[in-house]
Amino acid sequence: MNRENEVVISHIRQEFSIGDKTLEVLKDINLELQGGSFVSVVGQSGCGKSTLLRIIAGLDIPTGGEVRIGGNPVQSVSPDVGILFQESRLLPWYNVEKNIAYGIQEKKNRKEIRDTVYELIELVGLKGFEKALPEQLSGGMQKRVAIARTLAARPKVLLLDEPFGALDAFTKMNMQEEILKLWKKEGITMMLVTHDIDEAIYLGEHVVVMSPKPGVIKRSFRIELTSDRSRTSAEFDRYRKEIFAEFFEDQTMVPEYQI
């Protein structure tokens, strides 16, 4: 287990006023994340995942609690952790090569922006596309650069927000397959929220759910599957039951959820 890409969140609180009204978002949330896990989260809208989010990234300050990354706390944005967004946010002007290098041309030389660009080139599948502009390639192509640019700063910890939400169902399962390997060959500590309940089996080595109004976490699952992580296996089909069901107080109403 790594230490330094080791996510520590306690007893973190949100609370935002309206008017003269005070929301609390989140209410005491604790998590742990291993060094190198991948852990993904899942509720309602409205429940404050991607208010957590924004916390461990450092770019909203808690009314309570504290995270710390590699045991030392998160009190600004820090290059440690980066973050990926449904939109691939890439600017229109630049090519694959200078979207990805864009953030970390003032904190390295010529050399060593070229050799870690063309490393994350070759490491997201863009070989041949280094001069392409965003408005030339495919969404899921785009959100590959915006993938690769996020690595390039060498971040700790990685956090997903519903980054493939926008794309087609195949595109989809194709960026999962990738976000997979990525994790796998980097060791980087992954953090996704999403409201697609397949997707966060599939990713995830635990699950965990959160419920709404305040945001609570409700329940944490295990997830241990096969190596292949077929979607159609009847272990993945019990997991998907069971926190569909979670959703619910009422089980016994719990709608037939089935691919």
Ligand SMILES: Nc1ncnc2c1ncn2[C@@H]1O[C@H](COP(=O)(O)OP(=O)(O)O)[C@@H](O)[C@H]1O
The other form holds:
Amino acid sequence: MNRENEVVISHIRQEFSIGDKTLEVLKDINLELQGGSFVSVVGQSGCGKSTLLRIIAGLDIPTGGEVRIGGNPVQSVSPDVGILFQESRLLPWYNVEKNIAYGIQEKKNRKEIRDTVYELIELVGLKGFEKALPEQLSGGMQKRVAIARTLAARPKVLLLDEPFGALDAFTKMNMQEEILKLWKKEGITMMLVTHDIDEAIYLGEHVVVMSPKPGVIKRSFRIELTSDRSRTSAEFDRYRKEIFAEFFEDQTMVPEYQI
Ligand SMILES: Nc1ncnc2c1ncn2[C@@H]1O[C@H](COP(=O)(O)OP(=O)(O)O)[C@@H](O)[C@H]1O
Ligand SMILES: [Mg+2]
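Show the same protein again, this time as the form predicted in complex with this ligand rather than the form predicted alone.
Starting with the chain above, the whole complex follows.
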């Protein structure tokens, strides 16, 4: 266990004002991620998953509560926390190398940048595509570039906000393998938000189920799969059924936009 990478979320509340109304988006969220662990979060649209990730990343300040990373309170954006979105958000006029180096340009000298970019290109399997522009790459390859760019800052924590939602099924499975490999190799603490229950079980050591209005943690599952993580095994199916049941139990399919 690595204390430096530990994420402790305590009593997080988030409220937004819309006109004269207050929208309670997150209510008393408590969660501990051990250093180097992998936690998946599932929950219906609008239950505050992205809001929670933004708070952990220091992009938003919560109404109440605190997030600590390696014991230090999160107060603003920091290179310790990387975040990956559904859209790859690459710069279209920069090639692969330049996109990866984009965030570290001011912090390192030229040799350090070159070495980091080279290492990351190897890591994400893009050798030979260093000079390609984003438009010349498939969706999966663009995703690899986005992952490499995020890793360039050497984050302790990687937040993934439905990162594979726009990919086709096979590319998605491929990327899931890549993320698993990276996680095992780099020892980064991972928090994955997804609407795909299979993905949550396949990747997470824990699956946290959130429910909306206000966003709360409903239940947390510890996933213990035998080493091969087979998606077709009986134990996988057992988790799938249990989580589905949790998800739809209270059928709070209230319209997302209703305040
Ligand atoms: N900056 C904001 N101002 C007002 N409301 C917001 C803001 N950000 C998110 N919300 C609202 O918070 C709720 C949760 O949003 P979000 O965290 O994006 O949910 P999820 O990622 O689970 O789909 C939604 O109702 C959304 O409209
Ligand atoms: Mg979201």
